[in-house]
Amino acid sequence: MSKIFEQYQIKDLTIKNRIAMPPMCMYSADNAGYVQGFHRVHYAARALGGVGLIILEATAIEPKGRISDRDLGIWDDSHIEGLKSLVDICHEYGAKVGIQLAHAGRKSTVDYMECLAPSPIAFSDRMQKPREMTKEDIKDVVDKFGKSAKRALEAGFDMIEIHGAHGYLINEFLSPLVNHRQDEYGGSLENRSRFLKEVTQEVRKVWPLEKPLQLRISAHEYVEGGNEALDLADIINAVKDEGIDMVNVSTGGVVLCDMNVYPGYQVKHAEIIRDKTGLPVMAGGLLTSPLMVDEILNNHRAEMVYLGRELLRNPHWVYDAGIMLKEDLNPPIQYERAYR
């Protein structure tokens, strides 16, 4: 059997194959953060298409932590019902479901709300200058991550992913490019890791130890003086004992920069994180070919592979991969005639 179609077990979670759909913002909620009909169709289609693990898009822990005012929210108990409906329909079609808990920090484009960041540095000249967070602000945001994790548990999610990538709030604290604080949250790697550590601790107060907690990172910032994979490995090693079980490895997004992208361009970073932390990883980056995905898994470069744009183009990638690799799969009965 191709490695793609092997089960993967992490904590109490059994995933039917090694393919994950990573968080991808859909900007399709209403301006109060509630699930809409689009979300039910979008996520159910990938579950029906055979994806093993679906991780919901960046879901904001507070209104001013949204990337846009069309982001999903989890800052209020009233969001639970809609989110649970997504979990339930994906479970019905055999997928496991995670949620990415997120705060946009200085990259929020909700113009009618202030944005927060570790330091008062705007992402670009087109975006508002953030307010530097006080220690009271930091404590408040940490608390909101914990309350959002409790709501995720009530909604029935199988996994939580903490969003520490792509230049959003946690990543801003981690990066020396944009964290210029002079207190215990800035400067040394230990200090820059402190906010992530406190968020992880708060989430783990309510998220059961038997359930997996994943961290998404940007393992390379593409600018001189920015974090690289070995720096992120040190950061993860400093916080992983707080309850991080797996790492979803991406790159970039912290500052404006040129990125050399090509099929598999982030996989080498995932290998470094896996090797230096001892944690299982998800790898990805413009992957389309089942043969390439199978190579990554068989050569133990990652435990799972995520497909983003490719699953937007083709919700049934998993079954198409089965045909290419001559696997005997069981597509939904409604679609069997397409695979005879």
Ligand SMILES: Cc1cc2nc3c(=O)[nH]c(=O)nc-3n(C[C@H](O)[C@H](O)[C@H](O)COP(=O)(O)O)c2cc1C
The other form holds:
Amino acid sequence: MSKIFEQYQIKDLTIKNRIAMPPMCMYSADNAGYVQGFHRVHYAARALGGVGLIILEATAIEPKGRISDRDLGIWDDSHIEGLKSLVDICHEYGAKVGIQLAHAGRKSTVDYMECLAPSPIAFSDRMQKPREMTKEDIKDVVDKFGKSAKRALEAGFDMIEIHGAHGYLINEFLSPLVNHRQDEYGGSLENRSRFLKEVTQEVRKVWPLEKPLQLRISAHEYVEGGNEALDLADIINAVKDEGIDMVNVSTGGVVLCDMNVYPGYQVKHAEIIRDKTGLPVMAGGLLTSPLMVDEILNNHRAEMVYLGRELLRNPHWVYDAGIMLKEDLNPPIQYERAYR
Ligand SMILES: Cc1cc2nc3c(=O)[nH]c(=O)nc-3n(C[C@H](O)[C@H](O)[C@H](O)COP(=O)(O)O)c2cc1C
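Would you mind generating the form predicted in complex with this ligand now that we have the form predicted alone?
Once more the chain from above appears, this time first in line as the rest of the complex follows.
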């Protein structure tokens, strides 16, 4: 059997195959962050299509931490019911479900609210100049990550992913390019990791140890002086004992720059993270072909593979891969005639 269709077990979570849908903002909530009918159809379609693990889009832990004012939110108990409806419908169709807890930091486009960052440097001249976070702000955001994790538990999620990638708030603290702080949250790698460490500790106070906690990172910043995979491995090694179980490896987004992208362009970074931290990884980036995914898994370059835009185009990718790799997959009974 192709490794794509092998189960994967992490902590108390058994995922039926190695394919993950990575978090992808759909900008389709109302402006108070509530789940809409679109989300139920969108996520259920990928569950029905055979995806093993669906990770919900960046979900904001506070209103000013939204990327846009159509992001999903988890800053209030009233968000739990809608999020639970997504978990339940995906479970009904056989997928496991994670949620990405996010704070946009200086990349928030909600321009009627102030935005926060480790240092007062705007992402571009079209975006707000953020306010440098005080220690009180830091404590407050850490606390909100913890409260959001508790809500994620109540909603029934199988995994939490902390968004530490793409130049959003946690990534801003990690990066020497945009963290110019002089206090214990800036400077050395240990100091730049402190905010992530505190967020992880706070999440773990409420997220049971037997449930997996994943960290998403940008393993390469594509600009001289920025973090590279070996730096990220050191950062992860400094915080992983707080309870990080798996790493979702992405790249870029910290500063505006050119990136050379091609199918599988981030897999080499995932391999370095896997090798240097000893943690299982999820790899991806412009992947479409089942043969490529099979190669990554069989050569132990990653434990799971994510397909983003490909799953937007084709929610039934897993069954199509089954046909190509000549596997007998048991598609949903309603669709059986399409696979004979
Ligand atoms: C529409 C869209 C929205 C995205 N939103 C998020 C997000 O909420 N959080 C995140 O970590 N990455 C986000 N990403 C990045 C994807 O998770 C993924 O890493 C990226 O698309 C590369 O994978 P792909 O080439 O298979 O699409 C988004 C990508 C797309 C296309």
